[in-house]
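Next up is one chain by itself, shown in C-alpha cells, the form predicted alone.
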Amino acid sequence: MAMQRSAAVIGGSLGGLFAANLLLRAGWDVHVYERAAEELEGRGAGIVTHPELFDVLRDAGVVVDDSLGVKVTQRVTLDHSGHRLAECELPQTLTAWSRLYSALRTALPDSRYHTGKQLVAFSDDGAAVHARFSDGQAVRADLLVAADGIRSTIRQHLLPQVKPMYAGYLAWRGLVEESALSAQALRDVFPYFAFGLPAQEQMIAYPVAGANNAVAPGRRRYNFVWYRPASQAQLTDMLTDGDGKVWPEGIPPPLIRTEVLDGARQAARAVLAPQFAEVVEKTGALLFQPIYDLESPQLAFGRIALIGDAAFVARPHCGMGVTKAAADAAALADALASPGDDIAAGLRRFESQRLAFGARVVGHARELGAYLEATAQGRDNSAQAHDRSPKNVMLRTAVPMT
C-alpha cells in the first residue's frame, strides 16, 4: 500500500483552506501554518461570487445554500443627485469574506490548522519539503503549498523579482448594518448591486451577511469599494500613521489618522450621490487598499506550488480573487490526484494549467481599471471613456469571464 502524502499550506486564509479540504478529502495528510497569533474570523469585507465558486466550495465540504450570502437579481447605477440612471437584469449571489471563512474553517479538523506560525525558512531535497517556524518548530512534507498572499514570503525567495505594482488609485471600504441605513438608503441601493460613476472615479456597493453570517432581513450588512486616484505621494502620506510611521505594505485601519478619514467623508459627500455618501458616513471602521496588480511567471517549484494571491493579484475590478484561488487550488488538487504520480511533475501540470488563466484574469482587471489608472496617471482618459456608460460598467464588473 502506498504511503499517505503530506502537505504543509503555508498561509491560513481562503486560499490555503481551499487548498487544504481538497487535499484532505484526496488523501492526503495536510497541516495548515497561519502566521497571524489568532485565528482570521472577522476579517474581510464582501465577496461576489461565481458558479465556479460553489463547485469547488461543495468539493471542499462545504454546504451550498441559501445561507451562504444574500441574492440580489438587479444591478442599478445612480447619478449624483442619487436618481436613478440606467438598470439590468443580473441574478448573483453575493456573501462576506467571514462567511466563507467559516465554512472552509468548520470543514477543516482543528487538529490541522496552526495559528502563530511565521515561515522563516524553507527548502526542497527533492525528496521532501522543510520548513521552518519562528518558534522553533521544523516540519517535513511531500509537498508545500505557498498560499500566503500578496507579500507571500516563498514567492519573494523563489522569484525575487516579482513585486506588486502600484496601480495608482486605491478602495475605499467598509460596512454598514441594514439597520443603520435610512429609509433612502434601503429603498434605493440596499436591495442591489449599485454602481456609481462620479467622475474620475467608482462606487460599487451590495448586500451581505451581517454578524455571525445572518442573511435574514434588518439583520444584514451593505458592503461598498469605492475606487479613488492617488498619487505615490499621496498614498504614502496616507499609510503614515498619528507617530509618524509608515506602513508601506498596508496601514492597519484602527492606525489611519482622523484627518484622512475625515476627508474621504467629506469627499464622499461632495462627489457621490446622497445614498452613497450616508453609507461612507455610517460605516464604523473604514478603511482603504491600494489597489495593485501581480503577475508570476512561474507556479511550480520542484515541490513547491504558489496559488491565490501569492502567485496572481488581479484589480477588484473582475470579482475574481477568490473564486480564482478556489480554482487554484482545485486544479492542484487534481494534479496530484494520482498517488502514484511524481509530485514534480504533476506541479508542473498545475502551472500549465494556471499560468495563463491567472495572466488573463489580471489583464482583465487591468482593463476594466483602465480609466481610473489612466486618470491617476495625468494620462487622457478619453480612449477609455467609452467603457464608463452606466450598461457597459455593470455588464462587466465582477461578473463570470467567458
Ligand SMILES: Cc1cc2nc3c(=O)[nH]c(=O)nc-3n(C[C@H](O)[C@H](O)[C@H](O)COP(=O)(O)OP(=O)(O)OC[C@H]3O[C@@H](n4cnc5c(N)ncnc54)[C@H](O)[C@@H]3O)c2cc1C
Given for the second form:
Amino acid sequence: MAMQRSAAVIGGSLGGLFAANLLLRAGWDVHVYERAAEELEGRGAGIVTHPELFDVLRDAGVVVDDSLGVKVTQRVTLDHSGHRLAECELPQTLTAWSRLYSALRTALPDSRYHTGKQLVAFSDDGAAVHARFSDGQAVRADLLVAADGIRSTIRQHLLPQVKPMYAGYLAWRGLVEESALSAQALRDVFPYFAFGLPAQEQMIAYPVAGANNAVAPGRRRYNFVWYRPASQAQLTDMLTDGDGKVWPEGIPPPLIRTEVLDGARQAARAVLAPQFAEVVEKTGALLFQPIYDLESPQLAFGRIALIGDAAFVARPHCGMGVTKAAADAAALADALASPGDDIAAGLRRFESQRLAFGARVVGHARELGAYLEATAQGRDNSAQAHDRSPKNVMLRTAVPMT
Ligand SMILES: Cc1cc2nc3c(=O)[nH]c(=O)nc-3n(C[C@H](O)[C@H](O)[C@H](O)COP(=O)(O)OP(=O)(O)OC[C@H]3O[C@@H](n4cnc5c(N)ncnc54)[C@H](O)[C@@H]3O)c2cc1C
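For comparison with the form predicted alone, kindly provide the form predicted together with the named molecule.
Every component of the complex follows; first up is the chain already shown.
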C-alpha cells in the first residue's frame, strides 16, 4: 500500500482552502498554515462568480445552492444624472468573500487549519519539503502549496525578481446595507450589476449577501468597486496615516485619514450618478486598494507550487481572482491524483496547464483597464475610446474566460 501523502498549504484564504479541501478529498494528509491569529471571517467584499467556480466548490465539499449568492439577470449603465444609458441581459450570481470563506472553511476539519502560523523559512531537499514558522514550529511534508497571496513569502524567495506592479489607479470599495438605501437606489441600481462610466473612471456595483450570509430581500448588501486614477505620489499620500507612517503594501482601512475619505465622498457627489454617490455616502467602512499586475514565469519548483494570487494577480476587471485560484487548486489536485505520482513531475504538469492561462488573464485585465492607467500617466487615452461604449464595457467586464 502506498503511504498517505502529506501537504502543507501556506495561506488560509480562499486559494489555500480550495487546495486543502481538494487534496483532502483526494486522500492527502493536509494542513493549512495561516499567519493571521484569528479566523479570517469578515474580510473582503463582493465576488463575481463564473460557472467553473461552482464546479470546483462542489468538488471541494461545498453544498452549492441558492444560499451561495444573489442572482442578477441584467446589467445597466447610468449616466452622470442617474438616467439609464444602456442595458443588457447577463445572468450571473454575485457572492461575497466571507460567504465563500465560511463555506470552504466549514468543509475543512478544524484540526487541519492552524492560525497564527507565519511561514518564515522553507526548503526542499528532494525527498520532502520543510517549513518553519515564526513561533518555532517546523513541519515536514511531501508537498508545499504557496497560497500566501500577492506578497507571497515563498514566491519572494523563489522568484525575487517578480514584484507587484502598480497599475496607476486604485479601487475604492465598500458595502452598504440594502435597508439603508433610498427607494430610488433600490429601484435603479440595487437589482442590477450596475455601471457608471465617468470620464477616466469606472464604477461597478452589484448586490451580495448581507450579515450572516443572508440573501433574503431586505437583508442583502450592495457592493461597489470604483476605479480612480492616482499617480504614485498621490497614492503614497493616501497610504500615509495620521501619524505620518506610510503603508506601502496597503493601509489598514481604519487608518485611512479623514480628509482622504472625505475627498472620496466629495468626488463621488461630483462625478458619479446620484444613486452611486448615495451608495458611497452611506458606506460605513469605505476603503481603497491600489490595483496591481503580477505575473510569475514559473509555478512549479520541485515539490513546491505557487497558486492563486501568489502566482498571478490580474486587475479585478475580469472578476477572475477567486475562480482562477479555485481552478489552480483543481489543476494541482488533478496533476497529483494518483498516489504513485512523482510529485515534481505532477507539478510540472500543473504548471504547463496554468502558466499560460494566468498570463492571459493578467493581459486581458490589463487591456480592460488600460484607459485608466493611461490617464494616470498623463498619456492620451483617445485610442481606447472606442472600447468604452457602455455596451462594450458591460459585455467584457467580469465575464467568463474560457
Ligand atoms: C479591488 C479588488 C476586487 C476584486 N474583485 C474580485 C472579484 O470580483 N472576483 C474575484 O474572483 N476576485 C476578485 N478579487 C481578487 C481576489 O480577492 C483574490 O484573487 C482571491 O481571493 C485569491 O486569493 P488567494 O487566496 O490566492 O490570496 P489571499 O486572499 O491574498 O490570501 C493569502 C493568505 O496567505 C496568508 N499569508 C501571507 N503570507 C503568509 C505567511 N508567510 N505565512 C502564512 N500565511 C501567510 C495571508 O494572511 C492570507 O490569508 C479582487 C481583488 C481586488 C483587489
